[in-house]
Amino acid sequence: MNCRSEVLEVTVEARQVEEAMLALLHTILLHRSTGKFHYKKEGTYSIGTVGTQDIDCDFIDFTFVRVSSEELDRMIRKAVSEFKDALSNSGSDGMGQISLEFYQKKKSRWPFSDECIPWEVWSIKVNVVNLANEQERQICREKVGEKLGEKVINVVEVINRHEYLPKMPTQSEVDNVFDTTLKDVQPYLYKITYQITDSLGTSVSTTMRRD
């Protein structure tokens, strides 16, 4: 299987990192989640609805739409917060990348663990800039909002292409394709990783997986 790979790049000031990452990750997950599956019998099921919510940013002139799931939001915020903290601890001119990888599980025979096969990866490269005064911050606030709008359109265009998606699973295989642990939404299985490059050029990678 060929894994589809997309790269987005944003330049922000430190206080905008969290909101910019949340906006992009939630946009992708909005289009990579379904309502909960309700199986009636093997091969027959209904899909619940997915609620959405508008989120206004505090440090960017931007509003994004996310799945109305507090559980999912909490997990994404935790990952983004760790990334932001690692980025801020790397030095003032640190650069970083956070990636959202969708995968499906291939069952292996005992005693081997299941194989995780990625089918789509979104990488967001982040450059942090230091601004001298409030006027520059206001300009940055508007420019980053415009750029995020362009990135969101780009995400939607890519996702609307008719490319590979895992086939809808049977009831016995649903956990190989979707994260079924949330009570109100069902995203495709995913993991979030990040990589930080500090001012000395040293890279540190961390993985946060949802199994």
Second form
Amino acid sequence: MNCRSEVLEVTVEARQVEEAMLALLHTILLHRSTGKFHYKKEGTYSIGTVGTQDIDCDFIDFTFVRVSSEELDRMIRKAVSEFKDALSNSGSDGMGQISLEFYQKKKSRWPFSDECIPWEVWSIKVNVVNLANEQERQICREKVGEKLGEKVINVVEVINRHEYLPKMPTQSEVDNVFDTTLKDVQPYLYKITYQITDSLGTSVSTTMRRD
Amino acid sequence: MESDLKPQDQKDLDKFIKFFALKTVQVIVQARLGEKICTRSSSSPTGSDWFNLAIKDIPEVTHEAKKALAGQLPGIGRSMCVEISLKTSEGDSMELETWCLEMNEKCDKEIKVSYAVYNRLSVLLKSLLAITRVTPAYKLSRKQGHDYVILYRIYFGEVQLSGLGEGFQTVRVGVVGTPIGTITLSCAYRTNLAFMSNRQFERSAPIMGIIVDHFVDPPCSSQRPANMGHPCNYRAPDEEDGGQFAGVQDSQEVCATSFSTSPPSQVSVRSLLYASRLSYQPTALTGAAEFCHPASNPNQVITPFTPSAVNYVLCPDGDDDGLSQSGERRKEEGRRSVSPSDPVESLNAFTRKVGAFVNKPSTQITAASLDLPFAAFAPRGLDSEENDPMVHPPDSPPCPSPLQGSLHSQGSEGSGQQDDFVMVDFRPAFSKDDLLPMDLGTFYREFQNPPQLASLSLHISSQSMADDLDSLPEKLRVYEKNIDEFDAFVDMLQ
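Based on the form predicted alone presented above, generate the structure block for the form predicted together with its partner chain.
All chains and molecules follow, beginning with the one already shown.
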């Protein structure tokens, strides 16, 4: 099985990095989360309900929809915050990339550890710019909002191709496909990683953020 | 085509398409109400949330959708459309976008109806939630209120896009293949927002609508009135709205779907179907005041509606202060503050003076028309660098002396150019306007154009200069007469 890979690129001001990343990551996770599975006898299961929430950005003229789950939001915010800090502390030209990878676990026999097989990777490349005055910032607010809208349309277009998705698992296999640790929703197993690129184009740090 | 399907699959598919169409309409209309939507996740299946998504049902919208469908289903050649338009307080209107739920002939015979189709429809609804926040009409709908409102119209049949003007864009939300055809969901939206004034609204009788005010307080907020009920249990049999909508009854099927995990190639579905009565009064003409809980929101304005009116007003109450919590309100105000490309500005003609920090098209403002010091350096559209005074400074400084400055402003006093401008209310962020009679925005506007100092007016300046010139010969005579005294004074100083 080939891993599907999609790349999105955005150019933002430093203070917009966090919201832009949250908007795109939450948009993807909205489509890649289901309600909690409740397995019953006879091999059937029912699915809980996913609520949604509109989030207005403070620094971008944009509103995005995310899953109503404080736990999930906390985890994504933490990862994005680490990325943002790394970006601002690196002293680079302000280029970095954050990746959201969906994977399946494949059990291996002892002494080998379980294998993580990615089936979809979303990479968001970020270019950070510095603006000189408030007027440019105001224009940037709107332009970045429009660009994020285009990226949301790109995300939706990819997702609605209905390409490979892991098969719905049995009760014993559900933890190999979904993250069942959240109490209200159930996203596919995912991990978030990021890279900061210095001015020479090489990556200076890579951090694994496991969910 | 349809005969290849098992009867149960056919029945399920028809039900899925029907409720998908109803939920599509709800998502679109709710996204144009002008407020943020919030629904709760529930780990336990409630049995009443179609496609495992918490999407509230506004009864009036469901009623209109069912009326438009008239018992049919979207199919090949039969599209369901939701048209969103804008109507100003002067009565002019303009179509903004049309959402189309269509079906084409491309079939996917292999797909499992009650598993894959259902899940893909769920994903498509999520995509619709995301895309409805991205099209231009969303921002307009968030700013609706005093100056304009957003309307919706549902129709069934052939798609009509002519009202969107030239150059409209289309965005495809997604497709889902089924054994009887491929469902496609798309949106065509207007890009040319130049307002056509005095346009006859052709389709219907005078618009009379109810102002839907279901989301005064976000459902997730703890401040919601207790009598509004739980946001996700709106279809629970025990909490029906029967008290309000006694009369014609409508049955609504609720689906709690369970899936089988045993062997994936033989997925079977057991659907639990039960009817809950949803009573509704479609022609509550005289009883319209009871339609939407007036006691729960004193700010709500209700107008009677006629069943024949095909447009319904979507607008939270006109009093902005009652809408949302103050933190969100400030954010909205910050967002609503000046937008250089705000299409709403072209809809109204407010006569206000232009301040230095209002962005306007550069063609409407010239340096000489602004009665401000250093007017040439006032912000303009930055798109054209050749007009940017910071890049190409003007040849003569606009105000090197008070006299010249007053000469400039003399020419612009009472200028009629400013009358053509349209200004959106300037609401500065972080300012409270509920305590002081004059808020920061008002202060800012007033002091953008202070009255001219009397001593700087041309009339007085020229008069004093004329006096000076007249008295000069006399002064020279006196000085010449006393020249010895002046010389002695100078010697004393040395």
